[in-house]
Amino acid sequence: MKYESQRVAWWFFATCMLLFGLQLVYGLIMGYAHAGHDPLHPIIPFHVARAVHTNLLVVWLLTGFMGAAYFIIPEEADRELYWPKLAYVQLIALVVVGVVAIIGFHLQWWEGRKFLEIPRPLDFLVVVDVLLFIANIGMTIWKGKRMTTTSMVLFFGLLMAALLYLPGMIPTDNQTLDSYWRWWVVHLWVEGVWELIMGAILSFLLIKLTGVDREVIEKWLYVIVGFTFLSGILGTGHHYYWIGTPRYWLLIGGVFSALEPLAFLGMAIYAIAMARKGGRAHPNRVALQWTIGCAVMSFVGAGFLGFAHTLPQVNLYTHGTLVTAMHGHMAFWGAYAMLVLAMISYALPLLTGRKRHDTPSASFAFWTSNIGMIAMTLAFAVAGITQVVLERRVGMDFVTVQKEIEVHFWGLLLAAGLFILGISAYIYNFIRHGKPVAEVQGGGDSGASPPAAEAA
């Protein structure tokens, strides 16, 4: 690492790792009671530990992000962070507000609208909490000796982020207006302005590890983000098709629904288009797989299965199936996920002056991980297929379709099982590179540690 204070971002990725285990665990419970075993619903219901599932996603992701920047932001501003200090305040303070939402859910204290489901004063607290993080990214850019686009365009992703926050705070009683308002937080998030900050990591990680100048990854890259980020705003239509909106959403939700993976697709081809023309063999070379695989990932599930059942004649038999489901967990785990999983394993081997983080387990962790998701999403659209036409063509009842498809879920346990030892080998070896080391490294780009730190 170059500065002292990106070793704050290691206590981020760590808090990652650990509420991306405890996700898991809930996905587990889940899947279990999806194959028709519920041993422990009177502890756990369904719908707990899909709240719980789903927000711990959102809070590890929002981390990953946070932990970026920061890793980020002080290299590109070429001077430490503005407030270091307040940096491990506000991680408190986010984990504080995760922690109790979580109990909250437990005890049922709470049960807000799906994917917002935290009290008001959390919300709050959210905001509050995210402000901070963007004063201060936004202060070492400032005060910085320089202001490149990278820096620039992750800034502007996280205050957009903040921002869009507030619109599913509005209080409402008509059902159509909090739908409609909902989606601008959930949709505007992960298909507008979390791919904003997709685009900044990504333009960051490819400079790094593939030589390529700054000039043509930036230029280029943002021209395909941009396209995504703007078809994004008006894919936010697909949402307004059934809930009570206009009838010229159909026609605005489909077509700029259609033209999100051509510019997925063009994401995928230049990341793959710039590793090639890189000139430099760097040394981390998990970390660039992670970063590509990221691209096709999200072209995957992003792009395709999200075109898959988003145009209105099919989405009128698809939405509120598990082809959602299909679609969201390879969107989330190309797009985001493994984003954050890239930046961990660039940024570890200099936060903790290990040598690389190119081991064989790191490998193992990146394919089984990769392959136990598409196995997992193979799952969810049988399952899901099965669902529409049982359920949306046939006409059989909603109960009765669940327990045909339970045979599909043991299937998906299988491929999740799979998923999650890889997940556990990319945690070990988290573990294994310890915490930061005491001094700062030399350039941050380099990959490599100085010689005492390589027999470690």
Given for the second form:
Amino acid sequence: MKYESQRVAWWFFATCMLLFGLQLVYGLIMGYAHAGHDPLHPIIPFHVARAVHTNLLVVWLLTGFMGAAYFIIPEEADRELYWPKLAYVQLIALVVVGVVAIIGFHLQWWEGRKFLEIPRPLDFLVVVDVLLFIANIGMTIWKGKRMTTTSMVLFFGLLMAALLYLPGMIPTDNQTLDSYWRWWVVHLWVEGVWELIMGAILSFLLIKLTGVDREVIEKWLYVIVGFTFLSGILGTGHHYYWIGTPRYWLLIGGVFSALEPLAFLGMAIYAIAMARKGGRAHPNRVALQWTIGCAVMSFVGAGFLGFAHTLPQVNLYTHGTLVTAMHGHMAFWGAYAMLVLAMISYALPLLTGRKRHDTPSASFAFWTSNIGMIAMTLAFAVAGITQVVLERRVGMDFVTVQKEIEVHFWGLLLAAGLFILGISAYIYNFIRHGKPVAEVQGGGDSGASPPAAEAA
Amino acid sequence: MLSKSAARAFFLGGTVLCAVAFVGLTVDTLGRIPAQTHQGEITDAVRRGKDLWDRSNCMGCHTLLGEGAYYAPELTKVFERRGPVFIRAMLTDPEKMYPGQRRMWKYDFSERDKDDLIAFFQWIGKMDLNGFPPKPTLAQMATTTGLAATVDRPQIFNQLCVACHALGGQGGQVGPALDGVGGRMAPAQIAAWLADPPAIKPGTQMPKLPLTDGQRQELTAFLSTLK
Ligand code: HEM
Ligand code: HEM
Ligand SMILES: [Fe+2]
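Could you please show the structure of the form predicted in complex with its partner chain, as a counterpart to the form predicted on its own just displayed?
So here's everything in the complex, that chain up top.
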């Protein structure tokens, strides 16, 4: 840790751990309900559990991105945060809004719009809070000693994420328009600007962990985020096939979204190539494991499994089935959950001054959670494909089909058990690192010492 | 080889180009949506129905236009598939309609709320969705009777009864299959049963359905032919 104000990142990361843990509990409730047991129905019916599960996911990921930015930006800009106290205020405000939203969901205070369930008054508070955050890191960059590509890409990713939240609030009576704008938030986040954030955080981690020259890493960062927007913006069309929008979206959405995996493939190749290229091994091997794991699993979950149902000929049958849930889990896990976990793994020893990165439990957490998630994805896949065949192709009744696939949800729960074991080990490690009491090192470029700069 | 400034130019150029194209297409789409979704037919009832749909978070279990959760049936074509009688009964007391099955939240909808939601579903069902939901192409293969056999049934049978009962291998499995029911029960028995199942057999899982006299006669006549 180079600057005193980076310490705030730890509090963001601790919040992440808490919300992530809670998210999984609600996942289990839904898994049991799908398996045929909903004893909690009178208190936490499925639609409550679902709103809590997905919103906690989004909130802990955003909290993680903010924590990452508060750690990365001072280091990149070579100065303390512009308003260090504001960062704490902003975290507390975010947590308060989050808690109110979660309690509100249990009282069924919400907007029933998938992923954007947070009630309108709270939406505005979220936007204000995020803008404060953006202002803080923006001023830090502006007043900093240097303006790196990594910090600019991160900054613009976060800024665009905040701005793209706004179309989701456009009022309309028409369900089609409602969906149309909802995707400007949901799709343009995960397959657009969040990828900028992902690219920037990965490149920061790769610079630190592999010691490859910044110029090389940042050049490829541009290429990757270039591919992201080239495919991802018009790729939004893959959500406009069947919602009452013109037919040309079948062609545009199909072609461009089919190219989206390229950005993720780029990310995977880039991470592996840089790790190979890096001369000196950084002692924090686990952080590198998560970094490369993130790049690879995001290709599997978002790239490969996204491609699997993105062509209109396929999507006609899989649209709105458990096949989507299969893709949703692996994509969010690989691209964004693992990204935040990679960042935490890297930053934690620096924040706390405890170098616990080589413990067996750290490695156990990585492997167990990933194997668990792969198994969960397989369970969703079998359930989803069976549903598609029986319901959409054979024409069997929905409820009858759900009875038929209940057994796969026992498989899901088993896999989830493994996954939760891995995540528990991760959280255990987090706790064992203790409070952020590391000494401040002061300015100057440190991290892994770079091998001879190399222009490629 | 590629320089960093060329990479940056690629990024900025590609992004601006695609963003402009996307905004242009959005303008065009916004112009076409009203016709494709029959926006003119959005009455006050439909508007209130959409509001109820949002406030109740129906999307937290169901899909509509294929969007939502995967816990409960797709509702885009529910008006055509089940009709207003079934929808109203379901919104009144879901557990009565699917006893002992996966549970739906019991909302306190007023009669007007139910009318509004039905109007909303009716409007949604008429949209041009480019072919969604797809027709089950393998249906013929899966049943010996095939789809054609359902044509001569009363519409109310295809909407309401098959939710729980099977006939010719197609339909729900909550109640017994209705093949041969005309042989087991006399027309008068069938009519009495349809009027009030729990009165005939206390504790039965079949609810008293809000059928009109005409619908009950139609169903009785049809069921009596199933020998
Ligand atoms: C990290 C990136 C990604 C994440 C986190 C992600 C996540 C999700 C989620 C949660 C959904 C469900 C949305 C909803 O129904 O409300 C979804 C849908 C979808 N995703 Fe992704 N996705 C990612 C990348 C991709 C990519 C790269 C592709 C294509 C190659 C893709 C193709 C699709 C398609 C076609 C659907 C619609 C499924 C349907 O019709 O029901 N996704 N994605
Ligand atoms: C204990 C582990 C978990 C279990 C048992 C679980 C289970 C579930 C279930 C049953 C659903 C609802 C599907 C439906 O609508 O019927 C769901 C939705 C979802 N979960 Fe999880 N989940 C778990 C962990 C996770 C994790 C770690 C992530 C992200 C990294 C995640 C992301 C999502 C997303 C994005 C959706 C919405 C998917 C969609 O709408 O297509 N879940 N989960
Ligand atoms: Fe998408």
